[in-house]
Structure formats: C-alpha cells, structure tokens
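Presented below, as structure tokens, is a lone chain in the form predicted on its own.
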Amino acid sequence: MELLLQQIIAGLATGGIYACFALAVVMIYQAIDHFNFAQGEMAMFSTYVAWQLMAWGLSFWLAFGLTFVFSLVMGAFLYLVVLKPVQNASALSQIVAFIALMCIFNSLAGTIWDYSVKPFPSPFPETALFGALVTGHDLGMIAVTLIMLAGVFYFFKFSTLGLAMRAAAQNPESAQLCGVRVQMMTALGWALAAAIGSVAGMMVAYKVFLEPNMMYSIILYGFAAAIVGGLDSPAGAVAGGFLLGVVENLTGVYVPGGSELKLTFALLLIVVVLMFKPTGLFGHRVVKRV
C-alpha cells in the first residue's frame, strides 16, 4: 500500500509538468485551432536562458522571473514574426513553419551553449517528506502547477483582457466587430503559451538534466495530456497531465516490462478516451451551424 501511495504522488508530481506543457499546447490551440509543435522547443531555450542568467550569478526566483518575462516576449515576437505571415496559409504550411522552428531552436541552443549535459537546480528543497513519500521538489512542482492553473482560471474567466482573448479565439469576426483586436490577442496567447511552457522547463529540467533534446519525450506526453483532457478546457489539461503521470507511473511499477511500455500505455490512454469522448475527459461538444 505505501508502495502504490508513493507512486500516485510521484505520478502526480510528474504529472505537474506534463499538466504545464498540456496548459500551454491548449493556449495555443485555442489561439490558432494548430498544434505548436515548437512549444517543447521553446521551453526547452527559455531554460537555458535561465541557466546561463543563473551562470552569471543571479539567484534561482530572479532567473525565474527574468526568463518568464523573456519568454512572453519571445512568444508574441515568434507570432508576429513566424505565424502571422502565414497565417492565411494551408493547415500543412503552418506546420511545416512549427517543424521549422522547432529544428531552429534545437540547432541555436546547441550551437550557443552546446550539447553536453548541464546540472540545472532545484528551487525545492530534495528532503524526503511524509515518511518518504514524497519530495520537497515533488510537492513544489505540485504547487506551481495549480497555481498557474488558479492565475489562467482567473485571467479567463475575470479579466477583461482575459475575456478578449476567448471572444477572439471563439468568433475572431464577432470579436473584431466589437472592438478587440484579433491579432493582439492572439500574440498574447502566444506570450502566455511561451511563458507557461518556460515554467514547465525549469521545473523538470532539475530531474531530466539540461541539454537540447531534453523536451522530445516530456512533449509527446504534454500532447497527450491535452487530448485526454480537452482541448477546449485548460483545467481538463491540467487533469489529463496528472492523470498521465500517474498512469505512467503505475504502469512503470505494476506492469511486466512496464518501464519500456511507459510512452505506449500513454498513447493507448488517448486512443481508449478518443474512443468514448472524442472531445476529451473535460471538453465540450462544439455544434457548428451549416
């Protein structure tokens, strides 16, 4: 029994980072109705932006803060930049543009700081607690991802810029015809989806190490998170992320063989929910008049 209670919470801790990258690939798709197939990239640059600022002497909250606000920028900066012109394209254009930026990204990061492994730090403290139960870093992922989740339930659902944001991403003609600019908001999505995939970086990057090609896996299952849990519900993403790490992890433990079949019960989690609720565990029915 304290073996199966010690694996749910280290799933639900490792559940906490694909919940932040399932979080921001819902950001996105709600902005552009595409899949970013850059985001982990992306992540992936912001976190060794923090490194390197950590390198010159800066404290870890301050490198935090720093490489947030680096990241929002970079976001709306690769909107304007990447997307917009191609925004009117086909379906396969823009992803071909995503695939694009991803290699950028991985090349650039490798050419600056290189290929080799580097240690990233934890904000946590590493004591076990609760018997051995859990980490001071397992509980302090734990605790940044409900606390994005409360900061973009609130920012949705109270704020009015937060409001312009859904009405541009529902109806952008409806939206554009009562004053909100379109474009601005979807860059702001685009700045908040960099932003949120920075945080999930730097939190796994203490348990993954820090190298370019740290984000391939973690991605795949951020991806999977969001289908489960609805593309269309930021707290089903966050569901569907915890609900994947525990599943991983149960299945790295009670399963024969289970730590090669991690990635393939993950996957086999998406077809099972596809199947009853093609929208997702939390996502909604969306009825289109023709």
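Numbering follows the first chain given and starts at 1. Take the two forms, find the largest set of C-alpha atoms that superpose within 1.5 Å, and that set is the rigid core. Just so it is clear, the model here is predicted, and its values are computed rather than measured. What changes on going to the form predicted in complex with the partner chain:
- Fitting the two forms on the rigid core leaves the C-alpha of T251 displaced by at least 2 angstroms between the two forms.
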Given for the second form:
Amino acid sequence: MELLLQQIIAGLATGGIYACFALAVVMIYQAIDHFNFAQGEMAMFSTYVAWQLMAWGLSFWLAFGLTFVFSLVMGAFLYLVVLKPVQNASALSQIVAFIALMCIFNSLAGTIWDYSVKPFPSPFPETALFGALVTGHDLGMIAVTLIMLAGVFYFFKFSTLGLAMRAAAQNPESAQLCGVRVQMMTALGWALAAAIGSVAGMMVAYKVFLEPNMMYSIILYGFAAAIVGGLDSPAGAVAGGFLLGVVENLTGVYVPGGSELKLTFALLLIVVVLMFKPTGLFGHRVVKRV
Amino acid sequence: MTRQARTDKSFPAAGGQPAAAPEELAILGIGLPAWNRLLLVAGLVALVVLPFLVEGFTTFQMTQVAIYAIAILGLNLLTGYNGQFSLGHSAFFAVGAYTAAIAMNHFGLPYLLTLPLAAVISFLVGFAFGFPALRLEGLYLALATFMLAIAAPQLLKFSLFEPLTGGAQGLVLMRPEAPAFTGLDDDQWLYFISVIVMLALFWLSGNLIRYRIGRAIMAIRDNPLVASALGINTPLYKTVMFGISAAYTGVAGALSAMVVGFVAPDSFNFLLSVALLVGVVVGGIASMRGAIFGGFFILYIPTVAESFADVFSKGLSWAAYGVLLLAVIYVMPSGISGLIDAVIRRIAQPKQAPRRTDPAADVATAGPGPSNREKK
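Got the form predicted on its own; any chance of the form predicted in complex with the partner chain too?
Complete assembly follows, chain above in first position.
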C-alpha cells in the first residue's frame, strides 16, 4: 500500500513535466487549430537562451523573465516569417514546415551550444519530501504549472483578447468579418505558446538536463497528455499530464515486463481512451453543420 | 475512345491526380499521349541501363530509392488519396522487414517468398490498426499512429520476443545472391528485383486508383458524409486502405531488409515515419510518380544539405535540411510532381488550352462514380 502511494506521488512528480508541456500544446492548438510539432524544439532553444543569460551572470528569475520576452518575440517572428506564407497550403505541407523548423532549431542549438549535457539550476529549495520521492523543485514546478493554467484559463475564458483569439482559430472567416484581426491574433497565439513552452522548458531542464534532444520524449508525452485530456481544454491537458505520469509509473512497477514497455502501455492507454472518448476525457464534442 | 485514352495514361506520366484536378488531367491526356509514351519508354530504358553504367554503391542507392518509393506510395495511398494521416508507417516498414528477416533466418523461407508474406502480414496489422483508427480523425489519428511509431522499436526490443527478433541487436540475414545465369552482381540483382517489384506495385495502385475503389476512397477523402450518403461503405474502405497502405510499406520493409542485410529496432524509429511523410509531401500529395521523386529526396537531400552546411559548420547540416525543406514547400506547394505538371503543360500547350471548352475533356472526366459529380 505504501509502495502504491509512493509510486503515485512519484508519478505525479513526473506528470508535472508532462502537464507543463501539455498546457503549451493546448495553448498553441487554441491559437492556430493545429499541432506544432516544433514546439518542443522551440522550448529547448528558449531554455538554452535562459542558460546563456545565467552563464553571463544574471539571476534565475531575471533570466526567466528575459527568456519569456524573447520567446514571445520568437514565436510571433516564426509565425510571420515562416508559417504565414504557407498558411493556405495543405495541412500536410504545414506539418512538413513544422518538421523543418524542428530540424533547424535542433541543429542551431547543437551548433551554438554544442551537444554536451548541461546542468540547469532550479530556483526552488532542494529539500526532499515524502521519503525523498518528491523534491522542492517538483512542488515548485507543479505550482508554476497550475499558476500558468489559471492564467491561461482566465485569459481564454474572460478576456476579450482571449475570446478574439479563440474565434480567430476556430472560424477565421467569421472572426474576420466581426472585426477580429486574425493575423494579429494568430501571431499572438504563437507568441504566447512559445512563451509558455519556454517556461515549461526552464522548469523541466533541471530534471532532465539541458541538451538539444532533451524534448524528444517529453514533447511526445505532452502531446499525448493533451490528447487524452482534450485538445480544447487546458485543465484537461494538465489532468492528462498527471494521469499519464501516474499510469506510466504504476505499469512500470506492477505489470510484468512493464518496465521495458512503460511507454507502450502509456500509449495503449491513450489509444483506448480515444476509442471511447474520441475528443479526450475533458474535450467538447464539436458538432458540425452539414 | 475513352478506353483508348485511359490506357494511354499509364503510370509515370499521368498517374497524377484524377479527382483532384480532372480538367488538368484531360488536358494532359489529350495533349500528351505521345509525350507520355515517350517518357515511359525513356524511363524504362534508363531503369534497365542504369545499373550497368554506375558503380555498385550508386546501384545500391538507386535500389534504396526504389524501396523508399514503394513505401511512400503506400503512405500516399492512405494519406493523399484517402485523406487519413499516418505518422506510424515506420512501424509497418518494421513489420515487413522483421517478417522477411524472421522467415529467412528461422524458417528458411526463400527470400522471394518473403515478399508476399510480408505483404500479407503487414496488411493484417494495418487492417487491425485501421479499426481503432476509424473513430479518429485528423490530429487524433496522427497522434495514434505516432504512438505506433514510437511503440514499434520498444516492442521489437522487448525481452520476451528476443529469441525471435534478436532484441536490441537485431538480426543479420544473408543477402540474396544473384543466380549465376544472369551474369549480374548482387547489387545489380537486388536492384532489378526492387525495381520490378516497384513497377508491379505502381501498376497495381494505378489500377486501384483509376477504377471503382479509387473513386470511392477519394470521395471519402473529399467529403465523407456525401460518400456514405451515396452508399459507399466508408468504414470498410478506410480500414482496407489502411491495410493496403501497410502492405505496400511492409513490402518495402522486406526489400530493405534484404538489401541492407540487417534489421535492428532503432532503424525503424519515428524519424523514418517523418522521412516518409516528407517524401509524400515533397513528391506530391496524391501523385503516384511523386513517390519516386520523394524517394530521391529523402535519400539524397540530407547529403546535399550536409555539403551546403560544410561551408559554414558541420553541425548545421540539419538546419540546412530544414531550410531546403521550407524552400521546397514555398516554391512547390504541390510537390515536385505538381511543378513538373505545370512545366509540361506550359511546354505542350503554349498559348491555347482554354479550360473546359474542349468537348473531349468532358468525355475523359465524366466517368461514373461519385467523386466527379460531387465535385461540381
């Protein structure tokens, strides 16, 4: 029983990482009605920027703030320069554009900061809690995720700008006719998504260490968590992240052969969830008129 | 007349996009049968002569291009013609490759027989996966298939299967040797096998696309609701297409196992799926010959990118690849195949070609089946 509890807590701690990213994924989905496969690499690049700023002697939170601003600008810039020209191309072409971005960021980071694994500091105290399963950093990370979630929720639910952004993503033409500046909104969505991704990157880098391929598996779980939770529900995405972390940990311990097939089981869960709830656990059904 | 026109449009020339652009196809079909035949003959001659002109390594690379072309065609049948995303085709590639390797190593099956076996097994796997895929669309399907791509290497490494799959080490298999009477070396022999298989599979899918099934699956892509209202069994066609697509990719996997002489879990990772998808888009979505261009692209462009990047820094080769990829999407939104169509159209019909005034155009486009009518 105690083992179970411990594993659940450890799972929640890992789940925090996934939740962080799932939130960023949902954010961009709200803004552009698409997945951004390059999201993980963008976050990795931002995290490197933060690392560089700290290497130049800035404090963590100062570097954090500057990186946040940098990512806002980078997100909007990427949209305007790279994605806008292909926004009328087929969805497949856009996916290929994302893949191209992924290659570019990975390679750039590797060239500028080389491929060695770097430690990344944590702003939170190192104290270990619950029998060394959870550290102060885990709690801090979860807190930051929840604060971001609250912010995103408030933004989309109650602010006019958030409403305009949702409109621009879901129905660009009608939004345009209502006076929403769709291009601006999409650029803003990219900016925010890049910034949230950068926060997630700076939070998880302490745990997974900084290297160009650090996001490879995390972003996967982030996508998975977002899908399980429902792509149009930020809270669902966060819940999906925690769920995934716990399930992954428990199968590793209790299912025979589970430690080798951790990932496979987690993915099986997702496919099963999707078969019964095709829009995710907390997603809303979209009813389309013919 | 119609029959004649149809037979003339054999694969390399106008396998193109029947439902996507009926008018353009008609222009091609009327303006170009002579061109087409010429291109076809020239292409075939080049295919036969090529391995005797170049070195062994180039032959080996050409073999790989043919293999990629088969896999890309398989993915294109699913994605381009039927509108179902897949990021999981590396898994089907792996199924084919391991089927061939296990059948040859553990059961002593002759290598040529492993190809149909790989096709059947991959078809079954794809068909089975097609069922859960039925409930999913767009991004959700992309993710589910993505999971398949991620899970495949893990399952292949799984210790329980190790006696069969060789675990993380993979399996080494005997490369097939050329029979003595042919007088070919092994590379050339494998090249001819791959090319013949490729041509056969292209011919098959050409027939598949052109007739009833093709119209049905394209109707499903263009408007699933209308398709099912017209009596098309949408779930059946979608799952069967998943199976067929997987079978194509599986055959490519089996060929690749033979040609490389080695299979290992990590060569069938998610990046292979990405490469195949890139091949589909760059070659031309819903274009059969696009698959061949796609094959060339995914084999050669990384090398080209590397040589570009060498000017600045070694590490930048993937950045150069990314930039090239973006450039292709900007310059050729409908892929290499679309660009070639546009160029040929301009050369063949300099000024005239007023669209849709030609009565013959209607004959060629007004075939039975829902997709044409629905378009209007």
